[in-house]
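In structure tokens, the next block holds one chain alone, the form predicted on its own.
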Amino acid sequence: MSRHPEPTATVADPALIEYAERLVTAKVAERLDALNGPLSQAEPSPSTTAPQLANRATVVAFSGDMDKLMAAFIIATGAAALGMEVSMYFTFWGLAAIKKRTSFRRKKVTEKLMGLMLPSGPATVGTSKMNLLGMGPAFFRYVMKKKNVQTLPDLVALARQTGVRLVACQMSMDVMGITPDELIDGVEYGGVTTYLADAREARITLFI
């Protein structure tokens, strides 16, 4: 019976390994710094990082409350007092917060159906809830003086005392009918962008 030869095994030509192995580590080589550009592209620039925060807060009184706005003042004049940087803007119905008085002079009709609809100062806004035809503000003002509680008239001099920045909103106060002389001393105008240079860059934004 007649057997076939056994294959003899062949040794490689070292320097056909040596080869192989550069061109294979080159090849891996090759792949990776192809994954690694997109990887590298996505990251983040130190100049496109979000910018630092200031010690600074931002309320935005929206509210004609005298609950609402009184929780207003009270976070301002406690950031203030907290050695923060505060900015109040007020806006529609929040602008009776910082007014001092109502007049009609040289302004239209509908501007003075406004006034009249209108609080003319903090001492007059109504409250949230239970408001009772205008007696539930005199009866929170009552119990507020009897547990020595600053009412809103107090908060909003308390507020300039700090040195909160009160910002009135210009567009409302054209809607509104408000002229700047019915507003109280040392209030600054503007607009949204006035409120969103703070905003953006502060600790603390709030909408009441």
Given for the second form:
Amino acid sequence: MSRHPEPTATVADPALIEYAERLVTAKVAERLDALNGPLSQAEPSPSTTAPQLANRATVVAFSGDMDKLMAAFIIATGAAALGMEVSMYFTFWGLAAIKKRTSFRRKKVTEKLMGLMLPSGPATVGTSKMNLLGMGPAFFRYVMKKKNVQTLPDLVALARQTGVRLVACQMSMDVMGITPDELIDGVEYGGVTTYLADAREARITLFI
Amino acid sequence: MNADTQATPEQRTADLSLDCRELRCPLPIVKISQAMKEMASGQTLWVEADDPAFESDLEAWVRATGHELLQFSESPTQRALLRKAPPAGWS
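Mind giving me the form predicted together with its partner chain, seeing as the form predicted on its own was just shown?
Then the entire complex follows, led off by the chain already shown.
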């Protein structure tokens, strides 16, 4: 016997075909309704909606190099001058830009060692190239003064003056043994969510 | 204002004038934006600068903020006359 028998005379009966078609149509409609109900009621969840973009720029200052930090601060102050809301997040080596001093009191040995090896503030950071054991930055500062270019400490002051928010990453501070009294006044503290909540609505976000 | 500057008619009629000579990026634009904040809409600001990036930065700043650049000349130094725009949402 063949696996696909030819249709017999009874299957070709018009009344039976019409009955079968009605059954199929009804079943398909029932299944579609079941699917359509939940779909039309479903609302996009808040986590998948695109955030409204604010006139905001955020900068992550990760590098502790004078040249890179200068770029970060020039962009931040430039954005502030454009009327943008600007925030800078300082993490790892970048924290050097907002330090005012290094203190060793009441610190663990590892934290004291960190303090010895890290720059005490924006005036003592090295350059990413041509550092020459610390002579490079001095040379750069001399050349920049000659050419009337703002130094890194000048730019930090300008950022504060133009309303740029400076946020220190608390985890990095903990790792590096940096305490709030070592940072300049007016600094805010936060974690990655503080940055992300700001950055997801920002038109510009940079990692420097 | 320095004594060595010859006051131009535009400078004399401007509501405020700003000497940005010897200032480098981003200071001239930062100073202009700070000065503009203190001004009323329609007031004019005269600026003199010698930063090499001044012209292109000023044009970009005007485009982004909506303030008006009424005049710009390059010699002997760069001189610009700006007019503060009405607050956003006007017209």
